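The data below hold one chain only, encoded as structure tokens and taken in the form predicted on its own.
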Amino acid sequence: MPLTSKRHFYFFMKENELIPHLFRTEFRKIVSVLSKLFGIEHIEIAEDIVSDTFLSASELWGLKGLPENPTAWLYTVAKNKTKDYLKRNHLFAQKIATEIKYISTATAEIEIDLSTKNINDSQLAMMFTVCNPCIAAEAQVGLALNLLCGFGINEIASAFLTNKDVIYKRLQRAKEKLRTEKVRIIPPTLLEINERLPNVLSTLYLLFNEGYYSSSQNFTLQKELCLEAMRLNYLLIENDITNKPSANALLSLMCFHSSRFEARTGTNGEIILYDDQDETLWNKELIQKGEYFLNKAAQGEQLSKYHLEAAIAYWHTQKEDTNEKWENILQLYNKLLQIEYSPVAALNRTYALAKAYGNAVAITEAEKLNLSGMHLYHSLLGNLYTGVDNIKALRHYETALALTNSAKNKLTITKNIRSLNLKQEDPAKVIS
């Protein structure tokens, strides 16, 4: 009997709240174990087996009620379906048997190890496979969402603000590239970790940013992207050989940023800028965790961009405006730009410069950047010119509005334009 496709399986998931939750948490774990067992060229078989397992759950649990331990039930059924598949496909079983260390010569039966340790080891191996430099960074993020986080094609398309056909083709090309390059899903050696950990961290960084700075209107999806990036980062921290200072620094950065997640968006979906955020909505527990991981990151001699960004994010959790705060942030941006220049970091440095030395100095520095094609550049100049030259501020905000495609950014910029227009009508309201 052919395995049921995932497309049919998703239809049944909607009928039950528990199954989608378990799908999010357990699908990726079982797929990682089976993919490690079968090899990269047979990922689809692993996905089909696990999808069929969840379809069985949706059918049987509706008829017979929930089992005592739903997760254990899924693991047992997944094991049995895997063994049944291997019995029906002798050639496939013989082909992978030579590569698998979990084979008993007495019974010629492959052991499906779904212990916590093997699940974690398999996910770590899959993480280094997905983040192989032979595929593009955008595809790495997509594969991470799909294989490591259990996101479906529609969800990934929503995150990237594109259609599902584009995402499907991107993932298929990436998987095919891994096959042709004969990439194996095996635990990374110490040498491979040292060589490829920066690439893994870069993928997790992009995955987190996809949620935190996403233009998507789906608030739940944005938050899930950030949480998944943090979960995968924590897998690195939990493993002794990947528990490096840079991994701790990145997790610290994620904690600090996530602590302000609830305060960043207004009721209409508009972005609430830092100065206007309600500090009572900041998550103090995440701030404390960020401080913990930042201290752990300081135990090595390496200084990565994640260390500097985490330190900047730490200062942003101190709401009170002080010279010490903005001087520290400014110096950290100076070091960050020396390590890795980016236009966004340069713009953020200019904002810190304005806070430390005033808008006039910052305007001069900002205009030297000449990033006229970026809406962020014009938004920053609109902010800096407000109260200095409101006509120029309006022009920059209007240019920013024309350059952005994000509904959230349009709401925020429109709000600023409306505020400036009111000030033009009533000069007494101009900010001094």
Contents of the next structure:
Amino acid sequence: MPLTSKRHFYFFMKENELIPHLFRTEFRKIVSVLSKLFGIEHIEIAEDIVSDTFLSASELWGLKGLPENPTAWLYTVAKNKTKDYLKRNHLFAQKIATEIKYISTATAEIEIDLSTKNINDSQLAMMFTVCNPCIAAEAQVGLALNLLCGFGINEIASAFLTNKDVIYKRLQRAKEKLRTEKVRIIPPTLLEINERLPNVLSTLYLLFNEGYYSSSQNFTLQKELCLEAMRLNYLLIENDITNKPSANALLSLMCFHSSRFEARTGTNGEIILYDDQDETLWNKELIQKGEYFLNKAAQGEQLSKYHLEAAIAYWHTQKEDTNEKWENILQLYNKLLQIEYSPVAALNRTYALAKAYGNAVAITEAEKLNLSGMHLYHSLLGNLYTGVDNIKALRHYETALALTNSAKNKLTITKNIRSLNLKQEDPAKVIS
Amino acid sequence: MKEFLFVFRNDYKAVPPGSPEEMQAVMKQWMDWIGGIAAQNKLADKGNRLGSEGKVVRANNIITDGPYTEIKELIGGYIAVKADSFEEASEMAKGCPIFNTGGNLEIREIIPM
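Alongside the form predicted on its own that was just displayed, please also present the structure of the form predicted together with its partner chain.
Then the entire complex follows, led off by the chain already shown.
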């Protein structure tokens, strides 16, 4: 995914925006390279060195103006600071020089390689380290956000809608585990790739969903979560041995979904549902990319859940409500649910059923789902009963309202109730 | 929660093979029905279809062809579902497309070994 030229990009970016931006994009890249060099047990040292680099940047750039190439400047300064650190800390230098096998000759000066290739390799290795089976799944996502995407404790807490202490403890525990288990940041072996790729993909999938479906009101943060998930997924695809069909399917899914980013949030921050979206706001370039990766994903024998979800997302890029569209979506959900059940997939299948065969069939099926504790279930039934039995529709919407805490969801449901009232007036008018 | 096996039986001679479109339509009915069970999180195993040819092996190495498709009730496939009781399992069996072609569905509880 080519970006516009970096110089051009920086030119338009104000200095006070540039450092936070570079912090987000470069901090973790340098930390990955240094941690791979030092070993994960010394990640704090790597983080200190890079923090110090950014501190110097903010001091010097303010006084002397921007360097010609800010990123290269950061890399050079980080390298020098690392060398200084190693000089000042002989013991540490000797320890990592003898302990760590990635250094060609133990006594030679330690080479700090901040080439794009080594940054990508380091981050890829870090991805497979984070997804080590010794780390709990929810901690893996948090660690990925922290170690690979440069998200702070505050941002992670806000993304997970939980408090800072919980996240802090979760991350400390996970990092401690990596330390005690002596997990190494080394390029994954073929066996590890096959074993852990599903874990890596599901972490990226959660990361993306955290951004896409998060109840957080912070639109920028949500978008950055999605972009980070896509960037990391792209690292997998750029590397020959991790460029598997399922990785392509996942990226395709992310492209299709994120193509609707601009269309799905209203001016008050409420979610604009698919049906009400202005499709001229859908990003065509991302849709094309999604199609490209979906074709790549088709080269293989395996049909993962990402393939099915990407195919469903593909059909959603066709705005026109054809029978063919909804029957295809329904069959894809039928298959998806056979691979892996999830309440959201069950609800979406029921929606597709309504679109393909009508609301009556879908209502009967919906009532078998046993999901009455979910606000989404009642929102769906509210939708299905609209125009069929508006009193029941209202009752379901009210239950949905009572079941959700998210302001964003409440806005959406209230909007639905309002449009229901409008429709309710119609028969009365006929009578009067 | 227990698991139950659904065994599908049909008189396959009585069911005309049909055009590709008709076969696709029948397939879709099955997928919708199984999808409906999966959507309730009650599908334990999506099962398989069985070919119509078979052999029967008996004691003393006697191997015969069969059961023949001439048999009125040939097993054509199976799935496994999760349910608390036979009543609940029977409820799920309703709407199975096997009934559209005059077949039947046998429910057996799976006893883990």
